[in-house]
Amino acid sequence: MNTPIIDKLNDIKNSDMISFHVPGHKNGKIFDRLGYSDFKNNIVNIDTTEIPGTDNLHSPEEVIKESQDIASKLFKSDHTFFLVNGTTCGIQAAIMAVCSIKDKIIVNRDCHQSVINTCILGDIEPIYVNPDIDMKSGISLGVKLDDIKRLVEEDEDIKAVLITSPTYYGINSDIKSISEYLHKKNKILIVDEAHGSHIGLSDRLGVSAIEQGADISIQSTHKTLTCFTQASMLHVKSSRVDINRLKSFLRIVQSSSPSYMLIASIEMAVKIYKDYGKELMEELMDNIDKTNNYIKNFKNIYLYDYKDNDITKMYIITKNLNKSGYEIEDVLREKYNIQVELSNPYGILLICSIGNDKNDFEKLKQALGDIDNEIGNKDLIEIDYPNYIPQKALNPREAFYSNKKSIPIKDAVGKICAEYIIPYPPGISLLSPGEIITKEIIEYVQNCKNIGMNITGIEDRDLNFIKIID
C-alpha cells in the first residue's frame, strides 16, 4: 500500500526546509536545541488514554489539573484550559458559554470562520463591525473602540463582543479601552488571540488580552509557541463568565478521546515559555531587528512598519518588483528552500517564533537580497480589498439550513449567498451564508483567482458557479 501523506511529510523533513510558518517549534528543532530530544523522539510512546494516573481532560483532578494551574499562574488567568481541538473549539465554547439562543454578539467582520460556524451551531446573531483596512498593503488594522461603542449604543441587547487581536498580520487592537467600556456596560469581551500566545515574553510585543481586561482569550499555542499543531489554551479572568457552563461546552466541542501527545506538548510549551522564553525572545527580536535593518537598504522590497504591534510577524511587501507575493513565495520555496506562512497580491508574511535561529535569518537575508534585484517584466495587477460589510439578509443558521441551488456566478448579483467565500490563507470569510452577493465581491474573487489566490469554502473551485438560497 502506498503512503502518500507519510512520504510527502518525510520528503519535507529530509529537505531541511527553513520554516517561517506555523507551528512555532519550527520542525521540532527547538526541542533538540534545548535538550528535549527525548521528548520529541519518544512522543508516540506516551500516546495513551485515560487510565489510572493520567487524569481526564474533561474532569481534571490530578496531573492535568496541576499542569493547567501552572499555566494559569504563568499566563495570569483565573482559569486556564488545555485544548486539543485547536483554538476553533475554544472559540465555540467561549461564545456559546456567554451567549444563549438568539443572543447577539458583536464580531469583527474579518473574524475567523470558526466564529461564524459557532453562530450557526448556537443560533446566535452576529453583528459585524468593520475593521480599518490598509489599502496600500491590503491588511486589516483591527477594530476601533468608537465603532464598537456605536453598535452597543444602538442595541442594548448585545450580549458580548469578540475581536481578533493580534490579527494574522500582527496588528493589535486597544483591548484595554474596549474592555473597560464594555465592562461598564456589563458586556463580556472575548478575544481570539490565536496569534498572540507569545506576547507575554516581551514588552515590545504589546500586552496580552487577559492583562488588558479581556474576560476570555483563546490562544493557538502551537502557532507562536512550541506545542504541536491543534494544541491551544483558553484563559478566563472574569467573574462574569459561568465556568461550569464553559466546561460543559468544552466537553461538547472537544474530542472524548483527547490526545495525550497534544496535552503533553502544551505542558512542554508552557515549560519552555517559563524557563527559556524571555531569553529566546530577546534573541529572536535581535535577529528580526538585524534583518529589518538589512531590508531597509533594499531598492524594491520593504517591510511593513509594525510600530507598536507584534514585530515577530514580518510582512514583506514585494509589489515594487512587479511581482505578486505568490510569485515570491514560489521562488523562496523552489530556489532557497524557505517556506513562508502566506502570500497575497502585495507580499509575503513570515511568522517568526522562538523556534527560529540565527541561521534561518541569515539564509532569509541572502535570499531576499538576491530577489530584490529581480524586477518582473510585467506590470503587477493590483486589486483593492472590498472595504465594506456585505448586507445580511439571513442570519448564518437560517442560511445554513435553507434550501440551496447552484447558479452561474455571473448571474448571482443580488442573490443570497448559501456558502462561504474564503480567500485562503488566512481563512477569513469575505462572504458568508445569508449575505447578499454583490458585483464587487464577484469581481474581487475572480481577480484573486486569476492572480493565484486560493479560494476555499465554495464548492466550485473554478468559480464558475455559486450556491444561493433557493
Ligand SMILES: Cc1ncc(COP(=O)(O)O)c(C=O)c1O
Given for the second form:
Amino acid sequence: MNTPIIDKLNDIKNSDMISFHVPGHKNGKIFDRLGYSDFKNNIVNIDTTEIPGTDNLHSPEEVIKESQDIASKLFKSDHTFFLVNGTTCGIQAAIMAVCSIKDKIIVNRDCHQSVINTCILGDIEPIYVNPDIDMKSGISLGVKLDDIKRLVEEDEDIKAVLITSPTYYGINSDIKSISEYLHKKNKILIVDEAHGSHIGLSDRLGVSAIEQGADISIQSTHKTLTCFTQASMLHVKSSRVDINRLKSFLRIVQSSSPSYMLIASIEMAVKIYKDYGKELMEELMDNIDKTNNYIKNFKNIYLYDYKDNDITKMYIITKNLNKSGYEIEDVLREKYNIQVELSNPYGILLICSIGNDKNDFEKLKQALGDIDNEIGNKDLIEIDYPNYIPQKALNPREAFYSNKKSIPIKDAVGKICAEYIIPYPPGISLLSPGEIITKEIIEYVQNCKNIGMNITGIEDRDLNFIKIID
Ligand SMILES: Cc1ncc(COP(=O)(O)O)c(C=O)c1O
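Mind pulling up the form predicted together with the ligand next to the form predicted on its own we just looked at?
Let us now look at the entire complex, which starts with that chain.
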C-alpha cells in the first residue's frame, strides 16, 4: 500500500524547513534543545489508555489531577482542564456550559468558526459585535467596550460574551475593562485565547485573559507553546461558572479515549513554561527586535506596527512589491525553505515561538532582504477589505437545518447563505449560514481566490455555485 501522508510528512521533515507556523515546538526542535530528546523520540512508547495508575481525563483524581493543579497554579486559575480536541472543544464546552438553548451570546463577528458551530450545536443565538477592521491590511483590530455596552444595554437577555483576544494576528482587546463591566451586569466573559497561551511569559506581551478578569479562557497551547497539535488548556477563574456543568460538556465534546501522548505533551509544555519559559521568551524577543530593526531599513517590505499587542506575531506587509502575500509565501517556501503561518492579499503572517532560534531569524532576514529588491512586473490587484457588516437573516442553527439549494454565485446577491465562506487559514468566516450574501463579499472572495486564497466551508471550491436557503 502507498503511504502518501507519511511520505509527504517525511519529505517535509527531511527538508529541515524553517517553521514560522504552528505548532510552537517548531518541528520538535525545542525538545532536543532543552535535553528532552528522549521524550520526543519515545513518545509512542508511552501511548496507553486508562489502566491502574494513569488516571482518567474525564474524572481525574490521581496523576492527571495533580498535573492540572500544577498548571492551574502557574496560569493563575481556579481550575485548569487539559484538552485533547483543541481549543475547538474548549469553546464548545464553555459556551454550552454557560448558555442554555435559545440563550443569546455576544461574540465578535470575526470569531473562529468553532464559535458559530457551537451556536448550531447548542441552539444558541449569536449576537455579533463588529470589530474595527484595518482596511489596508485586512486585519481585525479587536472589539471595543462601548460596542459591547451598547449591545448589553439594548438586550437584557444577553447571557454571556465571547471575545477572541489576542486575535490570530496578535491584536489584543481590553479584556480588563470589558470583564469589569460585564461582572457588574452579572454576565460571564469567555475569552478565546487560542493564540495567547504564551502571554504570561513577558510583561511586554500584555496580561493573560484570566489575570484580566475573564471567567473562562481557552488556550491552544499547541500553537504558541510547545504542546503537540490538538493539545489545549481551558482555565476557569470565576464563581459564576457552574464547574460540574462545564465538566459534563467536556465529557460530551472530547474523545472517550483521550491520547496520553497529547496529555503528556501538555504536562511537558507546562514544565518548559515554568522552568525555561521566561528566559526563552527574552531570547525570542531579542531575535524579533533585531529582525524588526533590520526590516525597518527595507525599501518596500514593512512590518505591521504592533504597539501594545503581541509582538511574537510578525505581520509583514508585502503589497508595495506589487506582489500578494500568497506569492511571497510561495517564494519563501520554494526558494528559502521557510514556511510562514498564512498569507493574504496584503502580506504574510509569521507565528514565532520559544521554539524558534537565532538561526531561523538569520535565514528569514536574508530571505526578506533579497525579496525586498524583487518588484513584481505586473500590478497587484488592489484588494481592499470589503466594507460590509454581514446582516443576519436567520440564526446559524435555523439556517443549517433549513432546505438548501445550489445556485450560480452571480445570482446569489440578496439571498440567505446556507454554507460558510471561510478563508483558511485563519478559519474565520466571511459569510456564515443565515447571513445575507452581498455583491461586495462575492467580489472580494473571487478576487482573493484568483490570487491564491484558499477557501473552505463551501462545497464548490471554484466559487461558481453557492448554497442558499430554499
Ligand atoms: C482564534 C481561534 N480560535 C480557536 C481556534 C481553534 O483552535 P484549535 O485548533 O486548538 O482547535 C483557532 C484555530 O486556528 C483560532 O485561530
